[in-house]
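So this first bit is one chain, no partners, the form predicted alone, shown in structure tokens.
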Amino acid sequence: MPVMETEVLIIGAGVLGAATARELSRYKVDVTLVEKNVDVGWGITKANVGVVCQGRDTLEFRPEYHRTRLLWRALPLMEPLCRELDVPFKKVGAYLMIRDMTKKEKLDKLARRTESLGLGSDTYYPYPELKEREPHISPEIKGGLYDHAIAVVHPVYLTQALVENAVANGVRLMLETEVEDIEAGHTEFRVRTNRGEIKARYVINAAGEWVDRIAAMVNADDFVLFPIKGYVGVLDRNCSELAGSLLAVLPEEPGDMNIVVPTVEGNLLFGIQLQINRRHDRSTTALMARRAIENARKIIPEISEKDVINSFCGYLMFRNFEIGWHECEVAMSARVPRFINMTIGYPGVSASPGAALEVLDILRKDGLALEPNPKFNPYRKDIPDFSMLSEKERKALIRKDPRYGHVVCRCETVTEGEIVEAIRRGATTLDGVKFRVRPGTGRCQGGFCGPRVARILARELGIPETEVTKAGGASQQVPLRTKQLLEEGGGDG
């Protein structure tokens, strides 16, 4: 196996290790990041909801929080980032509802404690008033507290952008490489992966779901986390008109999140049935998909089944009990010098530019020389999406590029041209191009265009059809044709 030497390892390539990583690139510093997934943002960050919140949406952020001063920090850099990295952003605002008017007191000492934080004013409308601001609301519930700065944006697409541009200003990016152990030298550490050994001066540990076990390897556990699991429904892009806003209840029974959400793409998300699990089990169940419905027509009575094209689940990793459920973990362990860990939990995605930063001031702090880039870019292109374009921007497009103008997945129109500038930009699976240009996202959950997609990317990698994967690994789609299985009775038997 070969060895290779580098001056900082970032071990994740979630919202947090590419963040840190766009950050250090910078700087004249030799970074390479590692993901263990055949593509960037599929662990944790692909199902973060992607709230941009201003951290004034509950009463559990308190200024002496950890986190709190990371989200605080990383709140007017993130419109700024998507602007540089051509990034989805929309601000939607939010309305934190009751249902009970014994709980308008709690809205009250919100609403009082962001003004005297100096966040700004939140305004509080009763049931009328807000019905005619979201005309499809409950009756049921009483009133709401607005902020209007909330704002979402896609987690998955802002962790690719921040990659692509990483690397063009120099990371090193080494996916489907997992690490598997780590020793702690004087001046070096030793860390041995599945494609070979690095040696790295610093190590940032950002593996979301496992940096707890990654700290452990070399003693650098420091901090006890809980997996708590979150169950989240897609609803088709037709249900658009029924939430214009993120919409929240004040929770009413331990471990809901009542809450619909927009995304930039048009569709809305609502869930969330938070519960402590065993990482890594993303299955989803009819119980959950029931509370979380039921749960939603709290809010939006018009919400149906029929309407539910997709359903997920997450992992949020907590901190322990005694120092808040939602404190983070953004330092240089106590106990091992020069190794980082990187987890926040919730709110990761609003808070990684914060998080980002902070690791370079615990970098300087420690020494490592941080002389800018003269070369560092921080502008990135977004490849086109041809069902936003003007009729006049789309003639142009195909006259470039013909392949634009041959739609492949027709409930997201999704043309060719995407999806070979999806793949050309990286995307080596079905999921990959799926989280790049969105074919497979719709009411027909890939059905129809997810073999023409198939043959595209066998296609461009030069490789049979056969041999394409979902996700990477074992997770052929076709691993034989029709033909074949005829001719053999399945392969197998």
Ligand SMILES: Cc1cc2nc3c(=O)[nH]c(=O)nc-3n(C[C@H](O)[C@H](O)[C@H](O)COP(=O)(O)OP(=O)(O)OC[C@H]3O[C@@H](n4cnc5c(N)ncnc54)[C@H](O)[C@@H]3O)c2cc1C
Given for the second form:
Amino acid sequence: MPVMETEVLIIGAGVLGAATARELSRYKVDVTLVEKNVDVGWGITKANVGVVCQGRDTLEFRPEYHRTRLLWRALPLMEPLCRELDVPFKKVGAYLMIRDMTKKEKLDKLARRTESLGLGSDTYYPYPELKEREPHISPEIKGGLYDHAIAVVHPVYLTQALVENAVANGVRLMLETEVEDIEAGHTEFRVRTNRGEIKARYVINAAGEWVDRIAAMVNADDFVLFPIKGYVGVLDRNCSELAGSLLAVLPEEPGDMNIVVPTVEGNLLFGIQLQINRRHDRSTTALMARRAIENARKIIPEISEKDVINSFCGYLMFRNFEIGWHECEVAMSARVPRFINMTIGYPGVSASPGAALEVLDILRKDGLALEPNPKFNPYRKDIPDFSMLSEKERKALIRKDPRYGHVVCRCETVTEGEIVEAIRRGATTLDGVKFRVRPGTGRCQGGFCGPRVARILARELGIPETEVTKAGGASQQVPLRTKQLLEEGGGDG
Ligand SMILES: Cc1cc2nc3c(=O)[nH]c(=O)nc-3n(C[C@H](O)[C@H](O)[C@H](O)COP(=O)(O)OP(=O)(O)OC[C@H]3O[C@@H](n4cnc5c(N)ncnc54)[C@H](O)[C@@H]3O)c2cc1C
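After the form predicted alone, can we look at the form predicted together with the named molecule?
In what comes next, the whole complex appears, and the chain from above leads the way.
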């Protein structure tokens, strides 16, 4: 296989790798982004609750932490970034609540610290006032501190938009490209992938759950990560009235993250049940599910398991467990020049624009010439969301392209036009379409629309339906046609 050469190689198209690629695309640098999955944003970034926060909701949060500095740098950037990339960004605000008045002192301390750091002033609401603002909260809640700055984004949409824009500005994206080994030379790295060798002057290791393993390939693992599995439940949209803001209970036990969060689409998420676990095991367990729903009911008693339409687990890669919270690693390895490790356990989505700028600072300091790319265009337009359009806008869209008049997913009102556009922008699988335009995210979870989406994918990609996969690899949904199954001996049962 031919050897490819690039100036900067980014490993991992999660939110951190994507934000860095997009930031680098402002300059005349040859950048390659490799991702082992068939699509972008499918690592830890896929499994989270999408809150954009300063992380100031715990007393372990300290201004001297690196993570804090990245967050502060990032937060003013997030809303304008979402505007440029046409990514939904919703300011929802958050109540950090207590169920026991002895914890009030902690809330006061948090409020004083927020103010002394110049981060604004949060208002405390006792239960009766809180109940007026959030009518469904439990009477056991005693009060809560309101942080108006909290917002939500969809982390996968953000990652897709960052990558789309980076590619439009010249970044080379290589999907299904897995880094298997790296050799560090004096002037370059030789990176072995399943698609051949890549020579790179700089390597940015943004491999999420596997950052330490990739770093270990060149002996640049001068940090330790602890994988913590987090469970999140998804409630049907008919529950959207139950909470208008992020509702969180001040941690009552270590590792407790008891929250209910509105998403940009209008569903509520709840969790997060944390558990030290073997990495890569993303199974959801009955115990985690039960605990998460019990905790959610302590916030909103009306939440019922009957309304749970999905659940998932992701990994928080904690670094520096001793401090009770976790630090991040966004730095050039002290042992290996030109090798930059990037990992933020929580909240990496919020910190991503700041982390990307930090990587650019590191590269600049190391001598990489960052001359502006005169063709850089910061804007990207999202796929039209038919369900959100007015009647007039819908008619205009259907006039332009009749496929927008054909609803494929009834739960989420997703049209054929949106699905075709998602495929045009890079979706090659059922999940690729689902994570761009949402068929399969409603109550039926793809039971009705799944086969229709598969048919459209097959048609647009020019492949047989039996080759359409859920998420790449061997995840075919239709192994054989029924007739073939009967002919090949499947008729007895
Ligand atoms: C339950 C939960 C809730 C969370 N809630 C929030 C929140 O509300 N707000 C917030 O800001 N953060 C939140 N986070 C944290 C946030 O999700 C992460 O910090 C962030 O997504 C990490 O992004 P990343 O780019 O580092 O990793 P990833 O998204 O995992 O990206 C790494 C990529 O590298 C690829 N890769 C790995 N190995 C290789 C290889 N050998 N070759 C090629 N590619 C490779 C992977 O496939 C992956 O796509 C939450 C996390 C969890 C688990």
